[in-house]
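What follows is a single chain, given as structure tokens, in the form predicted on its own.
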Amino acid sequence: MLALTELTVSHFRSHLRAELHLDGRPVAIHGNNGAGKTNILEAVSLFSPGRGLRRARAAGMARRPENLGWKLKGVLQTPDQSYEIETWSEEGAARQVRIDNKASNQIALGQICRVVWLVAGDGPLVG
């Protein structure tokens, strides 16, 4: 089993700052609307390759008005081994990523984390 145990998210959509410390359980985001649920979920996305859940271009994913880009940083923990992911884009720039502290790509990202999102409507399908 796949399980994201930690999670950062800095000058990310709506967020200046959160962090998540997680057991692997399942986990139910609830708030009002505009809080910034659906951009977690985006976040978490962002730990596998591709473009997310929203499909967005890394520039679109900072948070505004600063514009000054974003970064995720998460632990994603296999039956075998630990892994500490960080994403990035500075100032609109390409998407990076680093394994384990070292330069990585999204096909290593997809080496870990195979993810299928179903979207339906403005947010994510859940069952």
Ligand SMILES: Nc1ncnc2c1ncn2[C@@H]1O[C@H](COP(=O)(O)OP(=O)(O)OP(=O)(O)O)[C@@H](O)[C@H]1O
Contents of the next structure:
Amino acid sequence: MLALTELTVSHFRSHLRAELHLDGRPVAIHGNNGAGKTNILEAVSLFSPGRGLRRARAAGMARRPENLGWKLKGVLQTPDQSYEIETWSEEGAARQVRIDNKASNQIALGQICRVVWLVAGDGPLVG
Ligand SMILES: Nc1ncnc2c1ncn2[C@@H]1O[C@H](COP(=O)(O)OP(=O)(O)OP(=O)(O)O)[C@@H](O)[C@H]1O
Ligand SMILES: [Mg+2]
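Switch from the form predicted on its own, shown above, to the form predicted together with the named molecule and output its structure.
Next comes the full complex, and the chain you just saw is listed first.
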């Protein structure tokens, strides 16, 4: 099993800073329309390679109006090991990846966390 047990979201979409401390059990996120639920799922989706569940450009995910770039940190637990993952984008640049405090890349991320996201286009499933 694969679990994201710590998540810190900084300057990402509507979230200035959000911290989630999880224990590997399933998670349900609830809140009003526009509260930032899908933004959190999008952040989670960036712990695997690619452009995330909205297929957005890195620059578009920076919190407005600051547009300073964004950063996500998380701990990914696999059955064998736990990894500290950081991924961020600086002011419009492509996103970068660090794994266990070492410069890394999305290929390495894909070796830890491969996820297929099944989402509907613009419908309520994605919100
Ligand atoms: N780059 C950004 N900077 C600041 N705010 C943003 C950015 N991108 C999206 N938002 C804001 O995030 C909010 C939408 O968040 P999100 O899609 O996560 O909501 P939700 O909780 O999933 O809502 P729903 O229940 O309607 O699906 C909107 O208010 C939108 O303006
Ligand atoms: Mg939503």
